[in-house]
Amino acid sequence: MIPAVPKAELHVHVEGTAEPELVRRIAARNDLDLPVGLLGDDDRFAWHGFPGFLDTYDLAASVIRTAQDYRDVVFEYLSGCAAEGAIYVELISSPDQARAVGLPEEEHRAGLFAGIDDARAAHGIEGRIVVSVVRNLGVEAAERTAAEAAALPHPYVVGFNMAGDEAGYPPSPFRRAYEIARDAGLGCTVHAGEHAGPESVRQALALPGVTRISHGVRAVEDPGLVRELADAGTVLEVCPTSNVALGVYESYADHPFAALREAGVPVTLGSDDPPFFRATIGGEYAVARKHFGLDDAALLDVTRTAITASFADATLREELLRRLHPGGPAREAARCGPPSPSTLRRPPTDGVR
């Protein structure tokens, strides 16, 4: 059972929520073949491991090609989150994806756009766009990527992130990357305490500008870490069932979820990349019920947790605790970084239809 509370996603990537369904459509419309060893015998994405999954989303991404595509894949998102009780979301969205299909960044941006303009026009659900590199691809990609977001301002692109083989390629090298974003106004995560250690969550929190960490649970192999974390008041996106599925924990029971959370550090839910894992942000807040032990006031605390922790600006975070809490008074909104460059609510979209 879904808990009826509202809830808020700060951690799910743009193309990893494509459902098969969607990418076979979007493949018919753009007269593509679906790549070999995409989907498996129970028609679902097929993957073996963290490498494997890469490599899978990849192939997914693949036929998302124009922008009419990523307006359909964040509405589709979006309305799929609205009708389990979500009120806002942060997508990952990685410009490198796109380029690799030949999208201009304006288009692909407008297709974002008009997704989250819809979504909101038909469920009264807000989304905004984490733009986020690709560590594999290398420093000097990430900083173009970082310079190309801060010369393309927009209320929607609130935040920075970076993705990627996170053992292979450590965050300290990039810090130019979250200099530049840091100082266009972005937001600052960084994905970091999942497929490698504690040593990569210390590095991502040394980086410029960085308030959350995506994922972070392996914070916990570290008590040191840990109280820092809490007396700094980081904010760790996680995400249950990914870790589950990936293998950085055998089972719910084993996940520091709960443990983190009782040592004072901030924690919200994501899903991830949610049909690749068979999650849900619905999902991941009655995980947290079932195996976590979270009451209706406990997830509350979490939604609370996310939209204070948002890169969203400030009249819209107040908006969404109202939404919380009708009738009543919107808590203080911490702030994670400088202003957005504007707040304007609905900026026009170029019409992606």
Contents of the next structure:
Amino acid sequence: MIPAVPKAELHVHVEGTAEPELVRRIAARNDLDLPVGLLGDDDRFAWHGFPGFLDTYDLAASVIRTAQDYRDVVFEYLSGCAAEGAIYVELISSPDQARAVGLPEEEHRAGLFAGIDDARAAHGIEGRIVVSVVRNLGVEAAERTAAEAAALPHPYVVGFNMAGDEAGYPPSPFRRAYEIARDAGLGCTVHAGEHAGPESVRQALALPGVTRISHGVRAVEDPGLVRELADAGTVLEVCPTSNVALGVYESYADHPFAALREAGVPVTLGSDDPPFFRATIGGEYAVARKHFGLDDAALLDVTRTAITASFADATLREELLRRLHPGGPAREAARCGPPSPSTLRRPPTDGVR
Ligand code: ADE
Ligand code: ZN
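Taking the form predicted on its own as the starting point, write out the structure of the form predicted in complex with adenine.
Zooming out: every chain and molecule, the one shown earlier first.
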């Protein structure tokens, strides 16, 4: 853990943040038995391989049922991040998970927002929400969820994402869902280049509004695509420990974080689903230091990239940038060290929301 370097995280799934102990506590107060197969003998989430992980994720999510539950999940996660020196976290939230347990979206959101407000009050950390569709529920469901998000604008809901089975559900058919999200002023990102290769990243880049790619690491298999990402300033939300745990790469030594960064691709760090992978945001910064050779200045650049590429409004981004350099104006903070924020892709609605 490196508390000295301020951290920011753009990639973590709400239900995927809840530790087994919290899931147990929530299940007990909801009078629910823990789902069979959720936990192994070691009291950790039990899963094997990516499809198995998605199944266990859904089992954990199935006991999170009320606004209070969502408030507690968000508050406890953000509190842990603040203790590791994080100042900003974008949380990926799936209305489909709430729908699956019969929780109306307004109540779901009220819980998420309360978690963000309480964490800010207790620890000074900021959080925002990126609404995510689950691609394996199909194109129509994705368009419905995008339309619902568009119809419920809120200052804390700043982005749109698509998670789930990338290999089985490539990005292109989801064009309309992204059009709806972009037109609603949401920043857009897509899970791509994690469980499928460069073609999936190319399709993701062609979706309306996309300025960031969730993971995107397998772009490294196509040097032309790496150049395109660097030239366009497309930001990757890289989750090294998740990638190793899910078998995308065998080890940190095989991971392309450093290669992508050295090629000029703007990279950030995320924990994805922390207790599933024994990850934390502080841990990812420590991994970047130990395995990818980043020193304090380089790690600060990663944070600066994340804040600049965040879907938060311009006022909050500037305030967060100022927090990286107490005493110095945000413009100074933005000027030192690559990549220059002015070269990062920003959502077309930047500053409007
Ligand atoms: N949902 C939660 N974590 C995910 C991941 N790493 N990839 C795709 N969908 C996810
Ligand atoms: Zn993810």
